[in-house]
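Only one chain is shown below, in structure tokens, and it's the form predicted on its own.
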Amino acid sequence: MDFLSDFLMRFLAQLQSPTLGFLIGGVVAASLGSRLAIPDAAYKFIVFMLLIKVGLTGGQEIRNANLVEMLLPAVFAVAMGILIVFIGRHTLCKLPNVKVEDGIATAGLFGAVSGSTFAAGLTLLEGQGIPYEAWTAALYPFMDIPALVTAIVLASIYTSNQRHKYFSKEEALSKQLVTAGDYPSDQSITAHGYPKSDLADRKVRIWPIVKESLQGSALSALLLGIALGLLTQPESVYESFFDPLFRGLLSVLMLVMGMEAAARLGELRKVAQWYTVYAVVAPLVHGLIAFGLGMIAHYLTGFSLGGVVVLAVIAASSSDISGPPTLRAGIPSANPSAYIGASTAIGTPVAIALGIPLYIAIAQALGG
């Protein structure tokens, strides 16, 4: 009972935090209608700086960092950005009027990391004094490569396989006509007038994946800060300007984030309601799935619970940046109001209001 009211008393303090008073501020802004707005220049600014800074850290602390350590936390980290697509694959896309494209979508963001809320749990971390290694924002790509990856090859499969019943079909149906005497004009098309070279099947290629999702702007940035941390020297900038700067910007991230949570409802009602009880229950499903993880190794390796806690945030957030376009360009059958409206309108805000305090609230209880 103890360990119930003392983890209760954490995580309604994680809910007081600055950070998160700022997204639901945005919330409440949007809902009222105001006119508020950051102009979207800034915005990609913003992220870019926090996810610098993020990489920065990361890099400079690979420097020294085991090798070894990192091997386990890395593993799971592709694993759960496997596993989270399958989840999605064989809960959201058998739900009633649900799209299986749209589905694999939506569960391909939510397997792809989102850098703010990423950002936002690190903050958190921070803030609350719990140590985690800094090598961390390594995890992102390990985690959203994966998922994208997964995705996209998923929904090829099964847009083939749609195209085998269909080619099937309609080639009974040609040989009915052909034993009727009613031979068709063009062997090149089919019994109904669709050219055959439609229905083919197209390979599913990884690189131009991998290469679409590096290039992004928000794992490019990470990335380029880890580098950045890795091969040089950038201590006195980074002391100057990027850390001082982190707190603030932030605030004003998830400023905008609430007020695009809000915009976003109008089109998540233009799909199924089943994108919204995924959309709650996926992301603190998925980060408990990677806690556990996280646990693993920490026992078997000396994780910290704040690594612990990274993996589980990073399994939590869902793509709001680099994810759409990919998807987009990679399933373009499905419809993005299912899959943005979900991970932004809902995906996000309960990732970072509930998800990150409930995790950081378990490792506190854990660790005394």
The other form holds:
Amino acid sequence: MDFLSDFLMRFLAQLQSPTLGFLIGGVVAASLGSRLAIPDAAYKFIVFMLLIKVGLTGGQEIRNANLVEMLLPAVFAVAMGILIVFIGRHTLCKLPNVKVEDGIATAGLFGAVSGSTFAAGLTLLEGQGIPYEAWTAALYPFMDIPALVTAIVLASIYTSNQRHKYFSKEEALSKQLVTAGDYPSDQSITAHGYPKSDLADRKVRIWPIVKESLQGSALSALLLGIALGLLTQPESVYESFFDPLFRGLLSVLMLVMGMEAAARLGELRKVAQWYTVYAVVAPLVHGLIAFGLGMIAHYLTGFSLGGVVVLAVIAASSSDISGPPTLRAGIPSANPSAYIGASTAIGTPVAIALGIPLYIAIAQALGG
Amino acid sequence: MDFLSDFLMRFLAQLQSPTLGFLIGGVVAASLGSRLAIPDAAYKFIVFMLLIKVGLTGGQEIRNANLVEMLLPAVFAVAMGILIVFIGRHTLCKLPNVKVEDGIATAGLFGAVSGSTFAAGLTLLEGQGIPYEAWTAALYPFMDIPALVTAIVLASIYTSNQRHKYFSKEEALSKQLVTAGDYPSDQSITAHGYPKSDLADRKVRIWPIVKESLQGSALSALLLGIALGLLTQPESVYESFFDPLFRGLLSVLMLVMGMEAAARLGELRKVAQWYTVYAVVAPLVHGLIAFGLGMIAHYLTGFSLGGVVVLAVIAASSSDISGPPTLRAGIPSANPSAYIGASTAIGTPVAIALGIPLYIAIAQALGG
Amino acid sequence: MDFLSDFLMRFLAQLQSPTLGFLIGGVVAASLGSRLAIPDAAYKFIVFMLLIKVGLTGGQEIRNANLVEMLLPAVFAVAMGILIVFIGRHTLCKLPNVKVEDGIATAGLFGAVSGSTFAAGLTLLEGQGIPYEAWTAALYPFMDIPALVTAIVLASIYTSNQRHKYFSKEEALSKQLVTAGDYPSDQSITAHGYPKSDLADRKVRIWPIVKESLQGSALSALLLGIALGLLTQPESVYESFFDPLFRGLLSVLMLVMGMEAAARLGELRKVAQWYTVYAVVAPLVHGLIAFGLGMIAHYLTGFSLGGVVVLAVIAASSSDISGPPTLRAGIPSANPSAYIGASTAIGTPVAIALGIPLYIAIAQALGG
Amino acid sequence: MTQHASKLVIVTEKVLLKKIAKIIDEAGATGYTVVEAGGKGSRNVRSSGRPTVSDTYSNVKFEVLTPSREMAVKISDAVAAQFFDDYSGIAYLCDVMEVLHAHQF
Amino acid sequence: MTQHASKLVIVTEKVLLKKIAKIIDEAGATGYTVVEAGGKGSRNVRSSGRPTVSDTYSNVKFEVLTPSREMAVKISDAVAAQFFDDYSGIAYLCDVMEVLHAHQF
Amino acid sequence: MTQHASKLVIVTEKVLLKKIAKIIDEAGATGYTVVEAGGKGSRNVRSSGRPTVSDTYSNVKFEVLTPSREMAVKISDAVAAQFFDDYSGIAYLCDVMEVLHAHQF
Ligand SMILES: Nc1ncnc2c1ncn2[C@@H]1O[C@H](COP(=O)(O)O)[C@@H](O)[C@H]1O
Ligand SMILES: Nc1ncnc2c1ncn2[C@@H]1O[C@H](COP(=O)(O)O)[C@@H](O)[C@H]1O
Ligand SMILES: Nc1ncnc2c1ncn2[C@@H]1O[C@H](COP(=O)(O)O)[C@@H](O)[C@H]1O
Ligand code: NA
Ligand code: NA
Ligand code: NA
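Based on the form predicted on its own presented above, generate the structure block for the form predicted together with another copy of the chain.
So here's everything in the complex, that chain up top.
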């Protein structure tokens, strides 16, 4: 009871933080029909600035970090990425009106990581004065890539099974048709129904998916930042530029995320209601599982409580920048309205506005 | 005489302020044919940053402000917005070669408020160390919206009167034509002359105009800033981001305004000369009237002299971002080259480079 | 030997500076196929910010500068701009597989000045604590414009000589053809071979080229900055905005330059190998010659060693923003892939990563 | 197997984007494509206060494939009647030889 | 002297930009032109996570001049077969009266 | 009631924007529409030093409606003669069935 009231107090206080304030402001503004818009170029530049800053911080820190300490959290990050997709595969995908490919893609997106949620988590942690290992930035790809790869592999297995069934039926059918001189009509003007036999027995190659992820703009910026932080002396630009602008740019990004969440809600309404349920519950559950794993590292290797929160936030977050295009290419038959809608309209706001305060509150309860 | 020489001294000194310097630099650069261009995305982002910053300042201040104190200036702001349009209706519109709709729209734009002129006013006030109530930011919509609404209503009344006359004539005429077997030729390829009987007796509804204004990007950003300043604790991002960048971004915006003024001069030349006269005189006159009203508040409720200057600047300014599209939709038959040209090419530079120094000088003469 | 090891030490240390680090990071990222991209609007805005800042610094400094002191460096800058083109005309253009127009245009681009290399030079100088005259910013146009003008004039002389030869041959030929009733077939669908007799005997007018340069976005921004620095009091925005953002924005720009260098390498491969050789050697040679001239000014008028480095950097740099369009218009028959490729893919990285450290090392060896 | 169609092209001011999209929708077209465009015509009215120095593309160009000439003319007439008295704009009709692939046409 | 041609127009999602360019190249077309486009169709699938509030142009429109109808249909069929099951898109063919000037056609 | 027309399309490098606009104006066309375009052809010359990594649309596409084929060919010839030796570019002519609404044509 005490914990709950404590949590509620903290929660209400955090709503007043600029990070959450701008997020909510964006939701409200877009819902009221505001024509406020942050130009696409500004949005992209802000995302670049945030990720390179997080990377620089991490890279500078890794220089002094004990690599062995990083091992366990990294392993847990990989495990979480894979686990989240399997959880989705066996819950969301089994629900009525949820197409299996759509469900897998959604789980993949929730397993992957959002740079902006991540940045929001770090800022809120700092706002509470909770220390954490800055090298946790390096955990991002360890969860992001396995989640996307697992989702694409699972979807591919599912699809080729399906195709197998379909083709055995189809073959029989088409023989009949041809003898009957009947040409399948959907070959004509509509774009559906092209034969894809060449795809039917393709193997999923994993390296291209990993490469695709690493080359994406989000992971590229983060890794570039880590490399520059590790190998060069970026202190002068870090302190005069990337660091002081961080919070402000993050607040603008939160505004965009808020407006976007409101704008995408409509899209989500067109797909099964279960996506909404999943999108509310999943981030919290994923974060709590990761919190638990993080506590193991806390007891075993002294991983800080702040670091545990970061791990939970990464798990709770769902990818917004690099995930969607990778999934779109990897699972083309999945409906992006389902997974992007679930993630952007609900998953991200829930992770930021409920998840982060929750994990911080638990850490404080445990720590103090 | 003393006041005048004092004013001239101050005026020359202020031309050296970066705010005015960049404005003039922009005019000169564009006049010399420079291909310098600030990208559209940067321009929009700068405007957003300035307005949200002004809003945040205002919102934080309103928290501690005495709401009763704000009442009188707000009433005066509304009064000025309406008054400016009526002044225009009975001066500019009566001049030779000025179409009534064009004149009303111009007056509406001069009644409405410019965020950049406003920001320039605050910066120059601060440069002189004159204190003002930060909640004056909240006066913006109180003058902006009534001015636009009044202009659109007046134009609509005028148009429907005109149409009434026109249709009574037309009806008679068209009966003759039809009996003569003569089909009106402008129905063919040219786009003019479509029957608009359905519009002839429309009522002007005010709420859509207000909503249109409030949802525009400029007012949205300002109001969002006020709301966030009022309801959240934005101090951390305000002090590390929005406030320090304010002056610099404003100087870049002034450069754009200057280049734009030079670029639009040509457009203005195509319409009646009287627009030029109006655009020079009106900002100064509007500002002085508002200054007078502000002084009433000064004596009655202790409104600061800095606040009086702000009221005068708001009145002197003419809208550059949200006003034009609102008027274009509300008074479609008015020629935007007339009103945008008058406001951008002359009204804004006059308000910033002459108006603001003048009101500050008066305030200093009265105050010191 | 000592100098060499000293140079190598300094060189390796400088690779860790953020300026060079981001440049190299960009090259690596692009080579690895990263899809990282800085939006065009952000790129343009950054360039504007850097040049206006360099201009402001210079302008503020010129106020207090001894104009006589500036004379000799300015003369040397003009001389270098012209000299570089002549060097190119008599080396690069004589090499096998190098078209004369292409060679002249390339030399012109290497004679012209790059704002970003310039800014990188200033930052690295400051990093080493070497003082320099801030008015050296004003040397930019003194080298840039003469180089472009010289290149265009030389190309024009060459072309009209060529045309003269061609037309005397052609005339004879076309008479034969016409009598034979044979219409030249390349008049038809292919776009080549249009008669250009009206151009054959045109005179090169110099003022339009100078004007074109001055009106370009890069020189406009620089000169505007100088003017504002000279005539207004920009200290408040300079210190709160343009100066603190300088290093950070430069690092982002270096990233773009690095990515661009990698992206253009392919283009360069399509033209003669000699461009590569020229692009590696020329910046270093030009810089050293300019360094020598600068030393003369050092001994004669007390031009600082830092200033000498700046002169060398300006000479070593090759234009990236305003040069290419000016040359494209002035020497339309030259292949832009040759000159832009040589400059962007190799010349600029060499000038920044080898040239600047080299000149600084020499200055330190001479100075200390 | 493939289908003949008309292509209606409307170039007009950017401020009308949403209103024209609505007219097209309501006329029953299966879709439309729109791009930002600059241009010059007899009017060159500019409707926005956005700086010309930064925003050079102030028009939009709509392309609508319609199964019949009638639908195209209907859309064009509605747009012209509502807007072309007061706004810049042009509307013309091209022939599409064949719609090769479409999700709905 | 001038040459008749077909113009193939493909409007589809921006993510496919490079893949479709490759198909066009491989079909032997001499070139293509591509513009950013917005649009509405029967699907309106959005493939990128980029905010809709900032990115309104999420389609691309390809125009390919081909010397023969066959090449256009070949490209269109390849694109439709590979992508139109899963992605938004439309493809149609127009007549070009004459290619007046080209470096290679 | 409506009018037949030719549509001239010119795709070329962005640096030529103003010069080509001038040629079109001087040829007496009533207007033109221009969009930013990317593209690939036989030359692929890039005229600007602007980073390719940030600026992917380095062409412009002009569309000019002309009342007669002659005017279109005149514009096209002038553009090709002045620029197509040195710059990338293509010009072709389409048929416009009807100009439905225009302020001046
Ligand atoms: N002859 C033309 N060819 C192509 N586009 C045109 C033509 N005339 C007008 N336009 C386009 O239509 C818009 C509006 O034309 P207007 O209403 O005449 O100002 C212009 O901005 C151009 O984009
Ligand atoms: N009737 C149409 N006219 C013009 N463009 C269309 C039409 N239908 C679809 N499109 C374009 O093709 C894209 C994909 O259509 P769809 O696959 O039906 O969603 C849309 O976003 C539009 O840009
Ligand atoms: N076959 C084609 N179809 C469509 N556009 C083309 C074609 N060939 C060239 N283009 C366009 O014309 C521009 C210049 O072509 P080129 O001069 O051949 O490099 C290219 O960048 C394309 O945008
Ligand atoms: Na996750
Ligand atoms: Na006003
Ligand atoms: Na040089």
